[in-house]
Amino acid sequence: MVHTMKSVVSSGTGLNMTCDDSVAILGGPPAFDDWLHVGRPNMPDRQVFMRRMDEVWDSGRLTNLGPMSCEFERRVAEISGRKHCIATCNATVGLELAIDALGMRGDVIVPSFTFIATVHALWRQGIRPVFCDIDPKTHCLDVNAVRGAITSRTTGILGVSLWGNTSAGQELFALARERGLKLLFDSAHAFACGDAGIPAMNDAEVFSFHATKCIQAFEGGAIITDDDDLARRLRLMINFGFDGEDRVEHLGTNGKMSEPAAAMGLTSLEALDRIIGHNRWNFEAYIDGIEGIPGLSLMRYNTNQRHNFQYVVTELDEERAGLTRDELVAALRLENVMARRYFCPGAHRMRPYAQLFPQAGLSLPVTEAVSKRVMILPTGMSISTADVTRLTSRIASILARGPQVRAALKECRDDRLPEFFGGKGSF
């Protein structure tokens, strides 16, 4: 790591706050040396994962519901506190079959602010999205807001799980009974989050276990329900609709969990009190390292629940700040930093929803000012305490002097910049 000198700068809060004298932007070595990203694998005990390997390579199987993925359900499960969990090759594909097993058709209200396979999850199964706001707060979907979306042509509700909040699962299970809707969440950020030993607050939820999430199975994914009859026809999906060795059952597809991603899956779990202290840690450092940065807010989440503390999630202010979220993202690449802009912009002004539903953004306020502030930055197992520290002192240093960066950005060829903001994004 590059090491600086430091100076104390007023905030204009009547807080002062420790900044790096040097700003990449200006002129100035890069607070780190090598890159810090956002979703960064955590990776658990090589000698374990490894001594799973050599059992599924002597078992000869590598697939098709094998020990490893059988036993990978089980631990999910539990930790989850439902009935069953179908393990499968991705998250994506168990949206899909958690959407056709669950008979959602229609229409189906679904969150902008996400990550695009929420909502590619519905369009591939023939079903209209209806966009619908989120809690400024929360970034959740707002009940409210869901209430006076639901018409005649709706079927259910995919709710997002975003960065771990499950804050509002209770009113809308509570809604979705009342009005006859299947509730499904993506959850693929909150493993191992929300109240342990509450009864689910839906028909069925989702994890994702991509190399990105806090834990990891490579790729990999999980359908979590109580329900028994949606689990036997999840299973039966999962394997092309067989019931035993030639009888076919159901319309299915291959979402089965392979045993090495299983293996991985089992080793990460294995890690996951450890995981979930660091992420913690590393929170904690956040929480000192960005209070009195004028602008910049950081979301707190409800201690008296379990968080995994995968994202830490930012929002910046642009009138109090002196540059735009975009514009301090694009300077932290030249500090070696990756933050990210998740959701930007929200679902509904991709394609081909953008095409489709041109008018979504007019009953989309929140969503719409949301995704213009909205700022992750690195946390995970490679990510130190002392990096958060550095991290947040330069990011104080880059807002101080907001007009000069501003100009520099504007001169700025650098590739390391993002596509966003005219670089190729090289890292």
Ligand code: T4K
The other form holds:
Amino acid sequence: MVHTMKSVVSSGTGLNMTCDDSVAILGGPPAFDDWLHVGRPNMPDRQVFMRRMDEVWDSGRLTNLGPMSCEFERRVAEISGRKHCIATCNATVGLELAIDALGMRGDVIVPSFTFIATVHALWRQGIRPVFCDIDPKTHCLDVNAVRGAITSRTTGILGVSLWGNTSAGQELFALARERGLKLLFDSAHAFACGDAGIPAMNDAEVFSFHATKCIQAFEGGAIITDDDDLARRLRLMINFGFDGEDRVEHLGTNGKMSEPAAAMGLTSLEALDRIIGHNRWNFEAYIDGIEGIPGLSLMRYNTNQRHNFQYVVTELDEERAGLTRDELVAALRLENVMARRYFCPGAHRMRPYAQLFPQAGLSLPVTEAVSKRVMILPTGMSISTADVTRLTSRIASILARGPQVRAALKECRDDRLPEFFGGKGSF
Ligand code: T4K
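Same protein, the form predicted together with this ligand this time rather than the form predicted alone?
Following is the full complex, with the preceding chain placed first.
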């Protein structure tokens, strides 16, 4: 459903904006009939995938380091410009294995502003996460804060290339080398981001190929590194430590990528340029649509480096916008738009960390502020630039009617409202 009537509405901030005539929370029709999601899978060529599945079926080789997963590893290493790639069943297991293989123990510095898997991967191995604050521009670790957090118990830094931002890598690498620390990157968001042609600025990096990522393998992950010995040990560790038919050389687990997952991953990789191109068009439509909306800003990416544009990261300044981020996310659910509050609250406010480290927030002022402002908007192959234009126009309309929207949200009992707003989050 396309709602086309336009009018000029005062935003209450002295600016006039062109807006749709009504918004769903005030009784108008929703902007979209079908849900728009953050993380709708980028589906590659169906027939090519089915052909690969026929191969898997006919060969009878379903898993255990088969030809598809080996080929997937080769392609990922090549695109990343790294010597070794070890494909895994998901990024979380990849992180746990890399943390262990790198010999991280004791305390490890990590951002709190991340998906909870980053921190769980440490804690589940008995490592104490030392939460460190982030740079407000990139949402990645603040290198000065990291420097100040290092103690004699620190054995490593687990950075996160959040939203595909890789800019802190070089400085963190220099710091890690200066202090004799291991440096691992959770690059779940950062496949095909940053410079591929330069030497690794870390000991290892872990990608996610989960269904919601730029490149997907249903579930999947990969560890990349230039370190031959680390790669050799990780190869043993993803396969219970087996080195041969019945010889176990290392402690290990089952971290392997299956052949159907690799078949999807390879087919998805073939669509990489198309997916990134599509995301980039959407991103540019977001730049145009968000410009001029008071209080809403869009994180821009370094155009001198590769980027996958898989995350559209906005921040809402409540004072200028007239609504809180949570109110805007809630109002968008009635438009059938599933904008997300990634990552709110910070990991230090989630269990078990909130109970274990109740004072952590005191040293995380940027994390505390940013996690209340960030809203991720939908992109990917299922979203068109026309959708983006309609969505940003609807956001402008919602914000232009701040006081009415706020009052209507207080009365609203719609099941689509998010749980954090008293709804059921149904879609
Ligand atoms: N480190 C970082 C920084 C991460 O962001 C992640 C994962 C990891 C580590 C761990 O990687 P993996 O072990 O997963 O490989 C989603 C993903 O499940 C998670 O992989 C991802 N980060 C995180 C940012 O997003 P949820 O809980 O938000 O997912 P969910 O179920 O709400 O799905 C998101 C939206 O996508 C929904 O609106 C529905 C849609 N969707 C989802 C799936 C799975 C579909 O349309 N189809 C689908 O198949 O965590």
